[in-house]
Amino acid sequence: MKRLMMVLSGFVLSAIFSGPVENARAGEKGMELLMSRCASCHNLHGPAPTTLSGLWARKGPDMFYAGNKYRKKWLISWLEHPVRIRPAGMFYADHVVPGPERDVIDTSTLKAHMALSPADARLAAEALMSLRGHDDLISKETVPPGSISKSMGALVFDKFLGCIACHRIEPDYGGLSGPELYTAGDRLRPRFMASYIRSPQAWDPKIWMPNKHVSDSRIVQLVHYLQALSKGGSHG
C-alpha cells in the first residue's frame, strides 16, 4: 500500500512540474519559429516605423502586438491555409499599375505568404499570442455587445465615414489600398478594432489611414457592422 501511495504521488507531481514546463518548451520553441521564420518579414519587437521610409520598407504587418490584434483560431487556420487579405500587398503603389478606367493590380508582383503545418501553425499562433505591445491601448476600450443592419452599417462605414474607398466588404466590391475587411470579424479582437479606428496613429505613426476623430458610438457601429461583415451576406 505504501509502494502504491509513493507511485500515485510520483503521478501527481509529475502532472502538476510537467504542464508548465512543457508550456515553457512550447513557448521557446514557438518563438524560435517566428525568430527562423517570420522575423525577416515581420516586427516582432516594435516599436513600428516612424518614417515614410520605414513604412514602404515594412514586408508584412508588425506583429509585436499580435494578442492583442488577432484571434487565435483564426491565426491557426490562417497559418496552415494563407489567403491574401491586402489585395494590393503591404504598400499599394508597388503593386498598381494603369488599367483602361483605373488602377488595377499587378498580381504578379505580390508573393504568396507560406503555409505552416498544423503543429508548426499552433506553436506560431501561441508564440504570437503572447505578443500584447500596446496593452495600455487596450484597455481603454469598451465594445459593448450589440449589432448593427448592414444596410446601416453600410451608410456609417461608406457614405459617412468614406471607408469604402480603401477597404473591401466583399471579395469583389470596395477598395483596395488597405486589408479587406469583409473577414476583421473573424481575424480582429473587437477592442482592436475599436482603438485602431480612434486613433491609428496611435499603432502606426505613419499610416496612410486617416484619424477621422470618430465618436464612440460610431466606432461601436463600426466594429458591430465588421462583426456582422464575417457572418457573409450581402453588403446592402
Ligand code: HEC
Contents of the next structure:
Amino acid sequence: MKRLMMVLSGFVLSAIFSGPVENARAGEKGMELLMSRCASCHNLHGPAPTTLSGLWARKGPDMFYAGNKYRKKWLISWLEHPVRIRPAGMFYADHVVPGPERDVIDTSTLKAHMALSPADARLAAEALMSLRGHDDLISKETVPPGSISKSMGALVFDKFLGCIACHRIEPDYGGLSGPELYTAGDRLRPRFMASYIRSPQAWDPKIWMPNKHVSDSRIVQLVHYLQALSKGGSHG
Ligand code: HEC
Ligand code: HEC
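Structure of the form predicted together with the ligand, please, following the form predicted alone?
Entire complex below, previous chain first.
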C-alpha cells in the first residue's frame, strides 16, 4: 500500500511538473541546435571583440545578449525567411567596391543566411532569448511610449546627427556600413535601441559607430522614429 502511494504520488508530481520539465528539455534542445549549427559564426558566450582584427574577422553578429536585443516574434519569422540586414555584409570593406559615382556593393561575394524549419526556428529563438549577457545595460534605460512625425524624425536622424551616412532608412536610401534600420522597430527591443545609441561601445567596444553623445530626449525621439519607420510608408 505504502509502495503504491509512492508510485501514485510520483505520478501526480510528474504530471504537475511536466510543463517546466518539457520546457527545460526544449531549452536544452534549442541550446544544442545553437551550439551545433550557429556557434561557428555567432558568439554565444561573450565578450565582444576587443581588437580591430577580432572585429573584422567576426563572421556574424554577437548573440550572447540576443535576449536583450531582439523581439522574439521577429526572430522566429526571420530565421524561417532570412533577409539581408547589413547591405554590405558584416564588414562592409570586404564587399564594397568603388563605382563610377559612388561605392557599390559587390553582391557576388555576399552569402545568403541559412533558413530554419518552423520547428527549429522556434527552438533557436527560444534559446536565443535566454541569452541575456547585458541585463546591466538594459536596466539603465526607460523608453516612454510615444510618437514623432516621420519628417521631424528624419530631420534629427539625417540632418542633426548624420546617422544616414551609415544606415539605410529605406531599401535603397542611406549608408552601407551599418545594419538597415527600416525594420529595426520590428527587430529590436526599444531599450536596446536606446542603449546602443547612447553608447555603441558599451555593447561592442571596437565598433565604428561613433558615440554622438545624444541627449536623453533625442534618444527617445530616435527610438520613436525607428519604430515609425518599420510601420511602413516612406520617409520625409
Ligand atoms: C556561416 C556563418 C553563419 C552561420 C553558421 C549562422 N549565421 Fe546567423 N548570421 C550570419 C551573418 C553574416 C549574419 C548577418 C546577416 C545580415 O546582416 O544580413 C547573421 C545574422 C543572424 C541573425 C539576424 C540578427 C542580426 O542582428 O543580424 C540571426 C537571428 C541569426 N543570424 C541567427 C542564427 C542562428 C540561430 C544560426 C544557427 C541555426 C545561425 N545564425 C547560423 C552568419 C551565420
Ligand atoms: C560611421 C557609421 C555609423 C554612424 C554614423 C551611425 N551608426 Fe549606428 N551602427 C553602425 C554600426 C557599424 C552598427 C553595428 C553593426 C553590427 O551590429 O553589425 C550600428 C548599429 C546601430 C543600431 C543597432 C542596430 C542593430 O540591428 O543592431 C542602431 C539602433 C543604430 N546603429 C542607430 C544609429 C543612430 C540613431 C545613429 C545616429 C545618432 C547612428 N546609428 C550612427 C554604424 C553607424
